[in-house]
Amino acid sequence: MKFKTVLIGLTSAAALMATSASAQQTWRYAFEEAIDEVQGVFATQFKDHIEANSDHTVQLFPFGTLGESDDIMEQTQAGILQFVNQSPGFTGALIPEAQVFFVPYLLPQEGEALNEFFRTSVAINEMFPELYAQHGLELLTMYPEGEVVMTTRNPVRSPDDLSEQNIRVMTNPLLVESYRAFGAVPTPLPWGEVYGALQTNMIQGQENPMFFVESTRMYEVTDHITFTGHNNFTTALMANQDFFNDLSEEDQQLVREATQVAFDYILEYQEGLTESALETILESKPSMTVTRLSDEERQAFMDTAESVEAEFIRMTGDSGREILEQMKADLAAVTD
């Protein structure tokens, strides 16, 4: 992490601590994206519901205002922030079982079956809250953000095309393993360094949902978009557990209601978001190539999933195995 980023995070945290005593009705909520991206839209819906139904104010902190992802998690665990929205991609270092969301070809890419899985999953709604609680976090919800695509400098139609290609991944051990199984050289980098690393050819590609590729202008420094169908980006809203437990029953219910309102809204909001973002990219850069792998081409990537599952179980033991088996059962319940 850059010194400047650490300094920003520490300075901002100190300012928040200094004002906390005089702002008892203000709840602070940080997330990993811009205010007009999916997490920001979710946070705005949450904030609007809280403020419309109580005397509380919710102060939102988009990406970068309080540092990187690990900064905002530390601030939430310390009670400086009351809420944090963070992907299991980063939380996986804290809660290894959360890395299950990076087993390739486990989740459907998009659609009602995926949404129903997030609504009804026993793993998400019963098992994961217990794991998050062990780290001082109240897991309020998990939700999808869109099918993950690769954007690369070179065309990709098979794992062979990723050979010796440095692909940026989040600092997540299982995602590293997944791209290694795909044949790439996985390169963990903080998000703030990715555009420049692509620009200078330090890396040759990255993965993200399409809306994020468009909003962060990743297409400017890559030439090819590939739909491999290997994942849907998942994120989670958490509260500092001590803060949540100290709330009145009325305020706890208010938080849960606001979470549900934002959850329902964001699922509807995302309908067509991938395609509209792709249209915007192609208008801005008509030379961008878009490849949707055929079933046969996709199978070569799918064949790597078994080794990644085995690595996940090795990392997490019986706890991870139980989570993985339950998720598969939950997914079968909404797809059969």
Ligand code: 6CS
The other form holds:
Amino acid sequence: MKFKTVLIGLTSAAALMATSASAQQTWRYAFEEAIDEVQGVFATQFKDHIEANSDHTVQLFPFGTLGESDDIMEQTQAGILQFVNQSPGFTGALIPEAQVFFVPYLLPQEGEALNEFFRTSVAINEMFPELYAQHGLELLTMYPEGEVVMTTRNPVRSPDDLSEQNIRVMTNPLLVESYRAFGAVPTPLPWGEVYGALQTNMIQGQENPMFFVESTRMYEVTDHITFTGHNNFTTALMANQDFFNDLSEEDQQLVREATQVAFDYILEYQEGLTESALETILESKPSMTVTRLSDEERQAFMDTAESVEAEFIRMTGDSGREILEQMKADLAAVTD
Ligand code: 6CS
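Got the form predicted alone; could you also share the form predicted in complex with this ligand?
Below: every chain and molecule of the assembly, starting with the one above.
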């Protein structure tokens, strides 16, 4: 009896040790930017929350440490990474409906209405998770990274100014379509090739939010910044879905909380970021011109939106149409 009791005790202790050892996990999380850029600041908040509230460790992999954006997505789908931050600019090649973020002039550029849209959108918080799940991804959140501006070698005030200009875009077909409609020669490239392509004049411009234009020194290889008002840069955090489904309820809740903490933080963090990045650029390069299109000038770009929207529906069918309609309803709910 005694021996059996001891044995049971030992077995339970061993089982407990095994449980607690496996409960302490290291989760690998990759993103598309440097640690001190927006996605890196978000990831750091996420990591800090997880580590302060559990025995888990989150190992962060900034841009370049594991390859390009498409590489970290593949690694997450394969279960090598547990978390990936990838923008619809790249995910749109995998999930065509995610290209809806590239219909020009659909989203407000920045501000509280935009933030509220990300908080409350049915399309983002209920419809997109189902689409991402079809690709083995648990969509945890989407968040904005700032108004997109063009930085170019030549001044841009109208679609005519983009004629015969190779403008780099992220690698999704609708963004290509949108720049074609703007009058440019769209040139899809992974991020790592952009600086060199501008330096060697293979491309004559690109688009990105202002903080990124500053931090990645795009202003060194372009001379003109144009606020066309056509978009905000959206990005998304996902987990490998098998990994997420296998987590205890408690850990799933922890991941959701960490996501919420990082989401709230990053919206506040970005207040004034566009303006401060612009100031830093102008201090480094006073000759850089900054143009905010007048309403009339902007209209010429806005006029192209309808054809891009039609192309989006052509590419995605009913499923895309439903997403687009829901996005419009979600936007109306926060702007009315
Ligand atoms: O243009 C790009 O490819 C990159 N832009 C931003 C703001 N983040 C990451 C992405 O790779």
